[in-house]
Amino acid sequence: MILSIESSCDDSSIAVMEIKNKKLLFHKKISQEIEHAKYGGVVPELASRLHAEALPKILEETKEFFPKLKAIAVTSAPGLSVTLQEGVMMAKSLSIALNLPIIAVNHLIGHIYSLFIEKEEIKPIMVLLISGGHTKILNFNGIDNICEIATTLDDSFGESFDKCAKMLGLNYPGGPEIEKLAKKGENKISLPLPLKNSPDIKFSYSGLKNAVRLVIEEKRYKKEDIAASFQEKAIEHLVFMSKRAIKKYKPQKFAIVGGASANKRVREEFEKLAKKFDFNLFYPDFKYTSDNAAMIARAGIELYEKNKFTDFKNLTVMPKVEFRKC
């Protein structure tokens, strides 16, 4: 079994995974919402904190697996640094009290193995990864081959969403009240579409967020009108450059993945999508969606059949990670 730790931002949590059948044995996770809440947004320092009293009560849950466990993986890059650190030390920790190897896993290639917890890897598949830190396409064809098609130029699709529910006085996290107030609402404000005229495949949010901030100071809108007008706008952007890069590399099979992957009517308009370019759409489970230790033991499991172990001097963190481009 491989026991994995994912600590990259405020979601605390661990899971254990049978190695040869990829069966999920043990997985639990303790989010910091609301403590973040007060703030509007995530606390590096106190998301420290709660990560090195939530991790140890988590880990005491799963001493049964401990003469099982054939290596730790953890999460290493990217994320906040000072909580990337906890998942870290607790990883080397047992590494050294259990005599386990160390397998450092990318948070990124996390989410993309959220598509395989208990299943076989499907490639080559395209992935559009949308998060409240990350806006990219990627080639994937094996934990090993993976190249980036387009990333953001400044806010990630999940950032702009919890920002303007921020300027909207909703509550942390965005995405989720954003689109919870938009059912309420109508697509009726003109909102620009962003790099509509650039002829290249790139995300960026920060003038469309720009955008819904000179709405609001208007006064003249619902609150619910806007949070449905951005959305659509935003969504527009996300396929409007995922179907270039549809033209440009003509896949059999598209996933969507990361938190914002869990927005319904993101997977609506890309099960048009799929229709109009006939492939074949997929995204991990609901529960898989957001940042959870399964897809990091997933993964981990990928990297130990290759033997690709990390060498505990050398383990460190990074806050940011950058893939090779296609």
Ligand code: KG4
Given for the second form:
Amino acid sequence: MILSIESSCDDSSIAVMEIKNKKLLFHKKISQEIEHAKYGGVVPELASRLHAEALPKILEETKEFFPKLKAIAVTSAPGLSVTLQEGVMMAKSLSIALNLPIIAVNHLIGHIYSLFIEKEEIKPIMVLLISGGHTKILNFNGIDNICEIATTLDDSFGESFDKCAKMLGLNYPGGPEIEKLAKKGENKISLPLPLKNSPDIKFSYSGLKNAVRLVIEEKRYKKEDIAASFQEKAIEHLVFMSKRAIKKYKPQKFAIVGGASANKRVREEFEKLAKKFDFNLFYPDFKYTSDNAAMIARAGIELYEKNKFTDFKNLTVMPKVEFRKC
Ligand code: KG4
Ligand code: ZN
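Given the form predicted on its own above, produce the structure of the same protein in the form predicted together with the ligand.
Okay, now the whole complex, with that chain kicking things off.
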């Protein structure tokens, strides 16, 4: 079995997974959303203190598995340095106490493996990752064969929902709040489609966010209509750029992962695209769209099977990581 730890942002989570059949034996997550909501976003120092309280509490419940563990997998990058550090310190302590190797897992690769919890890998597959920190299109062909087709020049998809929600006086995290409010509104406010005249495959959400700010300042429109119009334009940009990637690389399989893959309008629009371009569409189960340790355990198993352990002394946290360009 592998024990995994996730603390890259505001979720403290630990999982235990059987190596041979990828069965999830234990999974628990304590989210800090309520604590950060009053600040309208994640406060790194507060997040790190909350991880320091929550992780040992969850670990306590996994003691029965300790004798059967073969390795400790931990998210080491990318994320907030101070919160990643909490998970990595726990992994190092467990590694010494139980004499086990450590496997450092890239959180973004973890999101890809959220597709394969209790399942075998599907590859090759094009993956759209939409979370609070990232908006990327990746080509996945195994854990050591991932390349990047597109990324964002500025804000991420989820982040733009969080920021627009804050401007509208809604709660954090903003994604589900905007989605809920948008259902009561109409897409009738004209907003700019980002990078529509650029020939490249890339994302940008800061211009759209600023356009929403100006609309709010005009005080002419209902919040519901602003939410609906923003959400539709944000999704139109995702679809516009994904379509370019699909035309260029012609994937037979396509997946959407990350916290924002829970958005139902995103799923509806990509289902239309799947019909039009004749590819199979995949998502993680709803319970694994946001940050969790089950996906880290699943990616950890893949690295374990390839003997990709991380030397204790070289294990550091990295706020950013780069993928090879496709
Ligand atoms: O993957 P995740 O849990 O954490 C990161 O790795 O960033 O993603 C969280 C992000 C937040 O920005 C949140 O607002 C967004 O995902 N999100 C959504 C929805 N649910 C979560 N965005 C749009 N629509 C949603 N339903
Ligand atoms: Zn994430």
